[in-house]
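Consider the single chain below, provided in structure tokens and representing the form predicted alone.
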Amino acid sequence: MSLDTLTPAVEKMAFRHAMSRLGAAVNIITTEGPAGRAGFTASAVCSVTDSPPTLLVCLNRSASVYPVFRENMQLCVNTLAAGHEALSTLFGGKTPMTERFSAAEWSTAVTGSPVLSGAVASFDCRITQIVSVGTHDTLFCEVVGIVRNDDTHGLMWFDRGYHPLMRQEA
């Protein structure tokens, strides 16, 4: 008997409800290059290794921004600070790109990707590998530059809501 016949399938909504209990940093993922400028909000970001420094970012292949990221093959992971809730919501919706980017101040990373002013950290990356799983692509992103802001507090997404993460004083 195979393991598949012994394990009941997990319902999609049960999985989503359980995942809402998995807290995660809130990020705006940006890109700019030959395919244009784009950005979206994501919590599906994590460290892979520090040699070479690599992150993974999950992106739905049906997202309107998908072709831009796929062609540009570079991005910046901007980890949001407390107070960026409205910006996160803006980048998570259907708002036109020009309106999304006009709502904040940006600089340009080494790759050309937009870096959010006031982000807790920004990781400038080149996409080195893409793996498809279900509806999403997992983008493996080698970090080529970092900008840190040690003067702000973090932002977390938990139980379908935003929560500030307060920095502890040394």
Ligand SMILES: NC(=O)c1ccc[n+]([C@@H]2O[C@H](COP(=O)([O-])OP(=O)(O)OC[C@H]3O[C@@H](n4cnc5c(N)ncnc54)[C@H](O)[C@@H]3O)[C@@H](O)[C@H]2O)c1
Given for the second form:
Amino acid sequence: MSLDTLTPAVEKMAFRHAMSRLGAAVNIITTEGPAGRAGFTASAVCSVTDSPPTLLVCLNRSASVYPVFRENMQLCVNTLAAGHEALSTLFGGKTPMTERFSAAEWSTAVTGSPVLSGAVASFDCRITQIVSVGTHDTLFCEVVGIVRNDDTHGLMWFDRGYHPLMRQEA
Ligand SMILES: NC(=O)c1ccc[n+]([C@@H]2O[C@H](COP(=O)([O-])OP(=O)(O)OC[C@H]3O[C@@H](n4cnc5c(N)ncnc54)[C@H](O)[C@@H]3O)[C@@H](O)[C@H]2O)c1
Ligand SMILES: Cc1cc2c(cc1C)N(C[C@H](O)[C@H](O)[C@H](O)COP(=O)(O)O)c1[nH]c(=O)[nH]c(=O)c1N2
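Having seen the form predicted alone, can you show the form predicted in complex with this ligand?
Next comes the full complex, this chain leading.
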């Protein structure tokens, strides 16, 4: 089926269906600052450059957390480990923020953002640029601190479900 014969509505669903085949790490993105504390689940996260170390995070502007991230301009990317499936679902739904954070243990990064205990890795970041594309803002995030955990297995989001990813050394 050719893409240019599809109506825009069908094209969006075809895009999502095909995207469900791209496995991705699952992350809880957190922030704390003048606008308060917030966190959400994101799979749209990737490395941009190592000079300076920079990640990007895509955030839907219609999310309730959006104004908090936009005002705080700092965040922590907490990459989830096997066993974090329920926590990921909690931060991916419409659950009140206090309930999301009370389900896990956190420490505080240099920027003030919450760092998830037991995450595979946590990247403490300052947001340096924002580019809007369609429904989402792409947040370019310069990394100012890292916490790594070498004792946990990874977690993938693939085919609309969670899949643990085993590390050989863990
Ligand atoms: N990038 C995102 O914003 C994104 C990514 C994954 C999941 N989600 C949210 O979780 C829900 C469940 O996702 P699912 O994977 O079970 O099924 P789905 O069919 O809704 O999505 C399949 C895939 O399409 C992409 N996608 C989904 N919604 C998107 C959006 N608004 N913008 C850009 N890409 C998008 C993601 O890669 C996702 O894994 C989605 O409906 C969405 O609300 C959003
Ligand atoms: C596995 C998975 C992956 C993602 C999401 C969900 C799930 C379950 N969600 C949706 C996001 O987490 C959800 O909308 C949050 O609850 C934030 O919305 P509210 O703050 O509750 O409005 C999401 N949203 C987003 O803006 N960018 C993303 O990359 C993702 N990725």
